[in-house]
Structure formats: structure tokens, C-alpha cells
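Take a look at this single chain, the form predicted on its own, given in C-alpha cells.
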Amino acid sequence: MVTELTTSGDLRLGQELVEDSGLRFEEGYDNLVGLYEGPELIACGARAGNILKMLALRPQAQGGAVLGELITELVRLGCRAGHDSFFVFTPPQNAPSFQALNFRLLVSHPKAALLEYGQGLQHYLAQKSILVRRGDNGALIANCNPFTLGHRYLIERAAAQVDSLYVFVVREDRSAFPFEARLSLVEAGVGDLGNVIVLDSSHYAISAVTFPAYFLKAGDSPTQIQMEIDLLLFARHLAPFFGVRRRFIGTEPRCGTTHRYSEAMKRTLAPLGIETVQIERKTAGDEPISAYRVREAMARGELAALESLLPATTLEYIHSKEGRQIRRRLAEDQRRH
């Protein structure tokens, strides 16, 4: 019977099994479950949000029903926590084992495969079908933490180059500004642009924060692989559905991660018929306008500096009760660091 591993002895055995399987044990999970055969832990797996990971089986447990039992228990716990679809990142050679358990292969990459359990992607696209427009369309994916005049400039310039521009706001709530606020601020900030459609990315914009790297080999770059899987997921599923032929991104001369992402975008999307278009960032005071710059000013209480960085709709939110709470949290974080 699969049970949750909670005692210090259980956790030690779980870590040993994961590492004996050639994997890395990653902290930051919601549940760790396992299956014992007598005193020996022969299988274990973990759930972090809607991601299943660290699935490890002793040789005697492989090739039978044990993997399915682990998945069943992790899905049960995940459903109880409010999730309705689940993802697995695994070496590509392991994908058939998950497909046999009703996982759908979303992306195959030389270093990793991404599979989904449940009808999440189909449901997401069905819900968004009313937003599909014919024509030469473009897309832009952004966190907007918060929405700035830089975002407005980038969206306005991109929208002028296509029939319709889809702006996907990253749903993952690991930002200073909560998702619902970020989405609302983008909608308010571009409401006058008739060919711009704002929507959430749901689970289909993969973050480096949640990408599990436990199965990668030494020398593999988790960040690079995460970027490429994220781009392949967009190119193979979102872009065809929305008729997207161009993906827009702003320049970021001082951010190495953004530079690497833009290079990965060109390399990954071009063979799939999607052009990458970079747009020069809008500046204020000889510096690019960025959400990071906004949050730094908020943390220091320099609210006057925000006038040249933010549209009126975002400024209004920052002066609201919710905005004051965010300012206090940013200031506290800055003091701690």
C-alpha cells in the first residue's frame, strides 16, 4: 500500500532511494509517498503543486503496477489540494511508461519530455476558442510585475505589426503582485488597443522556478532546457491554435537570462515557422523601464519616481489598500536583505 512518507526515517529512506536511482533529491515538495516491501522502501515519488517528480523504483518494482500506484496516490493528494491536471518532466526514454498510464506527451526534447495527466490543455484551449481570430497574429508572454509604461510601449509596437496580438500573462503566483492584479492591470493598460487580446497562460508557460531538474545529468543546463521546453510547448500547442506567426520580446541588455531566452527563442521557434521579433525597450532617464525598477522604487518609498514609469491605472493600484500592502512587503524584504 502506498503511504505518505513523513517520519525522519521515511524521509531518509526516500532520499536514499532517489539518489540510488541516479537522481537528485529536491526539497520543496508538498507530498512524498512511498511503497514498502517488508522493511525495504521499494518505490517513492513526490508532488510539488501540480508537478509530479522524484519517481524512483527499485529494480524489483519496475515493469509492474507500482508506478501506477504511486501516480494514483499523488494525483489523489493533488486533487484534494485543488489541482485538476498534473505534469511530469522525465528523461525522454521514460515517456512511454507514463503514456501507458494515460499521460499525454506535450513536448519531447533531447534531454526531457513533458507529459500531462488530465485534460488541462484541451480544456484551456476550448475555453479560449472564443478569442481566436483569423489573420497574421503575434504573441507576447509577460509577467508584468507590475504593468509598466515599458510593457505598454512593447505591446503597442508589437500590435502595430500584426492583425491580432495575444498577450499571455504568466499565471504562476510567485510575484510581488498577485496574478489577478497583474492580469487586471494589463487589461486596463491596453484596453484602448482594439487588436490586443489579454489572457492568462494557465499552466502552459513553464517557469525556471518550478522546472524540476532532479533527473538531469551533470553538465546539463536546467535553465537552458527549461527555456527550450517552454518555447516548444508554445510553438506546438498555443501558436497553432491562435494562428501566431510572430513572437515578440523586448531587448534587455543588462539581463543575461533574458538575453539567453531571446537567443533560445530564435533558435527554437524559427524551424517551426515562428519569427522572433525583438523591440527596443522604452527608457526613462536613460534607463530602460522595467518592473524591477518599479519594485525597487516602491521598496524605498520613492513614489514620485513612479510617475515616469507607470500608466495611471497601475499608479492608482499602487496607491490603493492592496498596493500599500505590497509596498510594505517589498520594503520589509529589502530591509532583510
Contents of the next structure:
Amino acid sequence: MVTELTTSGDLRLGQELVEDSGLRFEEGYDNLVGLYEGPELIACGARAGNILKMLALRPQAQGGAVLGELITELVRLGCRAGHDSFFVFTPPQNAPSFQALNFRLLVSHPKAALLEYGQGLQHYLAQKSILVRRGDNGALIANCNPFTLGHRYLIERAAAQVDSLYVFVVREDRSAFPFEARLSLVEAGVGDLGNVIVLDSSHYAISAVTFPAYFLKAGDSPTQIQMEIDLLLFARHLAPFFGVRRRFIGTEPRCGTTHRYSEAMKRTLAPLGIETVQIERKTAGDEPISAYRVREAMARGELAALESLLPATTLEYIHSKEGRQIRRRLAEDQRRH
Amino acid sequence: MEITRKVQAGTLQSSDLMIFLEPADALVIEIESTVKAQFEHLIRARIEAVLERHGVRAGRVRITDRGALDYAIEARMETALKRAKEA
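Taking the form predicted on its own as the starting point, write out the structure of the form predicted together with its partner chain.
Shown next: the complete complex, the earlier chain at its head.
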């Protein structure tokens, strides 16, 4: 029977099994479950939120019912924790084992396949279908943590070049500003632009924070693979649904990650018929306006500096009770580092 | 009866199915199956029969099936419905 692995002995065997299978044992999971045959742990797997990972089976457990047993238990625990659908990132050669369990292949990349169990993508698209507009459309995906005058400028410039512009706000809640606040500040900040549609990315923007790298080999770049999977997911599923032919991104010459992301974007999207359009960032006092700059100023308590970076709607939030709490947290984080 | 909460029953094993129920305004049945092309209509008919018997008129029913036989579909559905009305 599949059980949760909790004792230090369980964990040691789990780690051994994962590592013997050529995978890396990553801390940071919600459940780790396994199956014993006598004293030997013959299979294990973990769940981190709605991501299933570190599924490892001894040779004698492969090809039979064990994978299904592990995933049944992880899905049961995940449902109890409130998740509806589940992702697995796995080497491409393993995709068929998951497809046999009713997982749907969302993205196939030379180094990794992304599959989903539970029709989440269809639901997300069905829910958003009322927002679909005909025409030559564009998309912009942003965290907006929080929404700045830089975002406003980017969106304005992008919206002027397309029939409709979809602004996807990254749902994942790992940012200083909670998702609901980020979304409503974007809505408030672009409400006067008639052809801009603001929506949440749900789970369909893969972030570096949750991307599991446990199965990648030494020498593979997790960051690059995560970016490419994220872009393929967008190009294969979101862009065709919303009629998006152009994807917009702000340039930020000083940020290495953003630069790599825009390079990956051009390379990955072009063959799939989506053009990458870079827009020069708006500056304030010779520096590009960025959400990072806003959070830094908040942490240092330099509220006057925010006036040139933020629209009135975001400023108002920062001065609200919720905004004060975020300021306090940012200041504490900075003291700790 | 009414589906009052989100529940799950069944497994991902071969010859079994997993069922997810949750409250909804209308009745929606979604079926994923490794034998969908051949048997979706029969699976649906079986699910509908159980819902009918319990007088369920609304809810979202999600099924992932791996070739379950009729009695397995009925049994899993009965269990899921029992769980959906437990306090």
C-alpha cells in the first residue's frame, strides 16, 4: 500500500531511490509517498502544490500498476489540499506512461515533457472564451508586482499596434503583492484603454519558482528549459485560442534574466508564427521604471520617490492598510538580508 | 440529493476510474478515457443513471477512466455521491 514517507528512515530510503534513478532529490514538497515491498522501498513520488515530481520506481516496479498507485495517492492528497488539476514535468521518453493514465501532453521539448491531469487547461480556456476577440491580437505577460507607470507605458505602446491586447497577469502567489491586488491594480491602471483585456494566467505561465529541475542532467540549464517550456505552452495553447500573433516584452538592458528571456522568446516563438516585439522601457530619472525599484523604495520607506514611478491607483493602494502591511514586510525582508 | 462539496473517489488503476464531484449551477459531465472513442456514450449513460437514481440535478462530474466495467463505474459513483453529501 502506498503510504506517506515521514520518518527519517523513510526519507533516507526515498532520497536513495530518487538518486539511484538518476534524479535529484529536491526539498520543498507537500507530500512524499512511497510503496514498500518488505523492507525495500520500491517506488516513491512527491507533490509540491499542483506539481507531481520525483516519481522513481525500482526496475521490478516498472511497467505495472505501481505508477498508477503512486499517482492515485498524490492526486487524492492534492485534491484534499484544494487542487483540481496536476502537472508533471518529466523526460520526454516517459510521457507515454503518463498518457496511459489520462494525462494530457501539453508541451513536448527535447529535454522535458509537460503533462496535465484533470482538464485544467480546457476549463481555463472555456472560462475565458467570452474574452476572445477577432483580429490581429497581441499579448503581454507580466507579474505586475506592483503595476507601475512602466507597465502602463508598455501596455499603451503595445495596444496601439494591435486590434486587441491581452495582458496576462501571473497568478502564482509568490510575490510581495498578492495576486488579487496585482490583478485589480492592472485593471484600474488600464481601464481607459478600450482594446486592452486583463486576465489571469492561471497555471499556464510556468515560473522559475515552481519549475521542478529534479530530472535534468548536469549541464542542462534549468532556467533556459523552463523559459522554453513556458513559451511553448503559450505558443501552442494560449496564442492560437486568443488569436495572438505578437508577443510584447519590455527591454531591460541591465537585467540578465530578462535579456535571456527575450532572446529565448524570439528563438522559440518565431517558428510558431508569433513575432516578438520589444519595447524600450520608460525611464524616470535616467533609470528604467521597474517594479523592483518600487519595492526597493518601499522597503527603505522612501514613499516620495514612488510618485514618479506609479499611477495614482497603485499609489493609493500602497498608502492603504494592505499596502502598509506589504511595506512592513518588505522592510523586514531587507533587514534580514 | 445535492452535491454540497468537492470530493474524489476511485483510482488511476487499469480497469478503474477516478471521479471528481463538485457543486455547480448545472449538471456537467466530463469524461476522459483511454477508451473514450469506443465507450464514452456507455460510460456517460451509466453515470447519468446513478445521478438520476439519486435525484442529482446539478454539479460538475469529472471522470478519468481506464476501461472500468459497469459495476465499477456504479460503485465509484455511489461512493463519490455519499462523500459529496457527508457533513
